[in-house]
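Quick heads-up: it's one chain on its own, the form predicted on its own, in structure tokens.
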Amino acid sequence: MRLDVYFGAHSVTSADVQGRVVVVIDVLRASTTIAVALAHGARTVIPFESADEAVTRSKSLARGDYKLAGERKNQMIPGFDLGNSPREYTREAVEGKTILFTTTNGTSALIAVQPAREVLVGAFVNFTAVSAMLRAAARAQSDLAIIAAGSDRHFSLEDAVCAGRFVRSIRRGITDVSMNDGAQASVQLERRYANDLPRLFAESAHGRALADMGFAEDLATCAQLDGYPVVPVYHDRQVTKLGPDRER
């Protein structure tokens, strides 16, 4: 089987991913804003390119029913409800709520993975709940990708680490596996790190960018390692939580 890693969404083509189980990746913040808010029961995260896209969606729901989350250069976007710090979904914010959710970076890295079998989003809060997936993908021999989304479609340090942890997992135990440079290099640098993610954190341009701009407990909540142990599904244009709501 095939395990590739691939850095920005801008270097994806559909070939990359069609039919394989994909896992997209965006540490800082919005793979892990989408595992906190499906934790604390968000009903589902639907990812949008463009805040217009998200707005126009909302006109189709009740005002209860959703809520308008998102980011542009770290900031939440004036006039939605939520930015993209998973400190604010919360239970009480986010329980039986419809997220409209636009990103610079994981929620368009999404929509760019469609043409994939499955897709996986994972981070370090749900590393062991979606790494087991991946496992289970690979060993009947379904080949995967995984897409580190970087920031502004320039390589991200945090997100290079998490795809060489999961890389590493996948791995294990399984011996007929080619991979490109990318997998390769991915488990070079996650060696480097191991399990210090504080370091990491403090490393990494994205990471020193949110601390300067007074996001540093978001970086606390994001080095959380299986903090939010759920696996979020995107299908049919929506992600959801894997669980007994909602089987392979």
Contents of the next structure:
Number of protein chains: 2
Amino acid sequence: MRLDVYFGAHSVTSADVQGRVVVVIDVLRASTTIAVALAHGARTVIPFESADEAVTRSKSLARGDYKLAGERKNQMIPGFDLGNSPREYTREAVEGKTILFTTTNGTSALIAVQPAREVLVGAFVNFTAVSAMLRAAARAQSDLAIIAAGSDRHFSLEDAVCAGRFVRSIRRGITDVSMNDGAQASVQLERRYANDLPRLFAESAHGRALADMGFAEDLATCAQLDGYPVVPVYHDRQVTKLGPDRER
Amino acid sequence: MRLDVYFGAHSVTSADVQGRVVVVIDVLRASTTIAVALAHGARTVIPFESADEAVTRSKSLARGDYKLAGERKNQMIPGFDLGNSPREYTREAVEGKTILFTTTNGTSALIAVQPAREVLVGAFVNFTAVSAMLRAAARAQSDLAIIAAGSDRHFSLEDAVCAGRFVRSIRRGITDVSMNDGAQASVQLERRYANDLPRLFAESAHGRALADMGFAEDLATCAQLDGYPVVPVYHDRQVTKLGPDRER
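With the form predicted on its own already on screen, would you show the form predicted in complex with a further copy of the same chain?
Starting with the chain above, the whole complex follows.
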């Protein structure tokens, strides 16, 4: 089976994901936020490329049933209910709600991979849960693609390292895996940061930017390995969860 | 000063290179071939995105003055004089000639970075010569961008490792360097392969593909560190050299 890692959603073509099981990673912060929202009982997360599209969709829903959510340049969008800080997605805020979600990088990555057979959303907070699904797919000889979404078209260290962790987990005990150079590189990068996610965020440009903007506590949330063990699945243009609710 | 590494020419925007000193790396094989051609006395190398454009330009030149050169899918283009194998670019073949050159990845990377202040072509075969230029630019507080051109829109291990080697060299003795995540990652990757380029090519997808197609000797040429110490400069849509001819 093939196991390929791509850096940047913009570099992915239909042929790269067609028929594959795909995981989209945007650790800081869209993937983490989606996992936290679903773990706290959000009914569904619907990604939109633009804020306008999210607002348009909201008009077909009852006011109490949805939250307008997302960011531009890391900040909440004026008039929206929630930003892209996972700590805002408490059970009180999101339980039973439809989250209409738009972010700079993570949501466009989800939209780019629609030709895939199955699309999961991965981060450190739901690593083992998503990894179990990917390992099962690999054992069934499904080809896999991991999209390290990156930031503003460019490579992000934290997404690459998370991708490398998935690659390492998937390969364990599975022979006959063909990897592209992105997968090879992500495994090398992961070795350096495997047990020190705070250091990873301190050395990544986006991590430093978030800390500078006052989101240091978000970084601590994003580093909670397996803290929100849900499997977010993107299907019919929305993300719902396979895993259990987090204990209340 | 800024020192950024970008993976894939397609991910580079004008803003990323505007006003900077840029080096374009396509180790297998366009950058290596350009360095070898210039070291062997080629007058100039003119990159074209398509074979048709190269043929059209050839009609304005005397038949003895040029070579049509390049590849598609690693193979020579029908009717052309030279492929993309650096070993074909002997002094006998190229001295005094204009090389009309088109390759799948390397030439489009050169064309993408035209807003740069200065564009160099780097590989392992001319590493120290190009590195000296980059270090001089860095000491003069020029911002630098290194383009690891990659393959078919995707990340290439060998280009990333060569980029990391440049980053390591540029940073030595220079304080106050701001790097993007691509630069951080390339340094990590370079550590693994620094002293074993044959292993690097054996682990890279493009290296393995070239070996399978019968180009194993090309890999040996591409691994000749400082074997062809010229500084290719891309200016006015052509590449000429700053360094001396290789000894005859």
